[in-house]
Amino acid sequence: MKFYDVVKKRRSIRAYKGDPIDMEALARIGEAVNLAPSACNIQPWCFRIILNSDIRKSICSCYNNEWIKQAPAIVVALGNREAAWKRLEGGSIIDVDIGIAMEHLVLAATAEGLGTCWVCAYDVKRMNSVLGILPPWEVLAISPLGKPAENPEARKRKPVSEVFRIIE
């Protein structure tokens, strides 16, 4: 797929098939994570694939929506707040470094023709704790990934005159 054909094709996926995910997409995917950039390239997370059904439904009694619980892999995005690059006032930018990088992982997972879902709603502090996730570490965003079983419409979206401005 084109670049800007698999940006108009990617939608959030709340349905999905549970057949297995091809390793080597998953593979395609990891490098297409790799590949993101991060402030100074600190490169300051980790991305877990979970394919084992007992740590999804570890996950899924943290994020408790049916939807999640049919999708064969489950991303956990995970960010170090102490290592990423630091604001001049102190403050991480851990939070872009992760939504670059989980943008990659979204956009590679389309043109694999696989589905996601952006999940931050939930409990940081529980998912960390059923996950065992330790300090500096934390669990900053999750999502499903398999097969779509859904192809929803694209969404309404603003006029891009309101979102994208060229000054001269």
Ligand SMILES: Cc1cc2nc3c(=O)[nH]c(=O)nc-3n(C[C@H](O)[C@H](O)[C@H](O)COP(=O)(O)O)c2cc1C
Given for the second form:
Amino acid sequence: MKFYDVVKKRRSIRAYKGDPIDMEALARIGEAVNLAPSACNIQPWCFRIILNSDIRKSICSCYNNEWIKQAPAIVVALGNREAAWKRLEGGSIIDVDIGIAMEHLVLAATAEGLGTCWVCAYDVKRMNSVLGILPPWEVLAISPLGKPAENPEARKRKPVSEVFRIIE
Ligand SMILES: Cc1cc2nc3c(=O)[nH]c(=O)nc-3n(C[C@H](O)[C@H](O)[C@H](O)COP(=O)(O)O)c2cc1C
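Mind sharing the form predicted in complex with this ligand? What's above is the form predicted on its own.
Shown next: the complete complex, the earlier chain at its head.
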């Protein structure tokens, strides 16, 4: 798929078929994640693709929406706030770094015909605890991953002219 077609095709998918995911597609998605840029090339992340149903159940217990249980895989984006580059004022750049890498994953999954949905509205403390994640690592986002069982319309966006300005 061409890049702009992928960008246009991507949607947040909240209904999934249970079909297993092709492992070669997963490997290609991993390559795409690994090509993401990060401040000072620190790559302060680790992505876990959870196929194990017991672990998926634990993850789902941290998020108050039933649809996530349908997905045959759940992506867990782990970030290391301490290892990430710090802004001149001292703040960690981890949220920017993880956002870029996660979106590489999301777009690569779209190109593979797989659905995703960024999910951040989970119980953070419980999520870190059920997955045994200890500081300086933390779960910064998750996403279901699998064949979409819906084809939602594109959600409305602000006019391009409001958010993208060319200053000559
Ligand atoms: C950082 C971030 C966090 C999000 N968290 C959630 C979430 O917890 N639950 C959910 O259903 N969707 C979540 N979304 C998906 C957004 O609601 C969705 O991207 C937005 O409504 C636009 O729809 P689209 O992705 O289909 O274009 C999140 C998206 C982002 C980028």
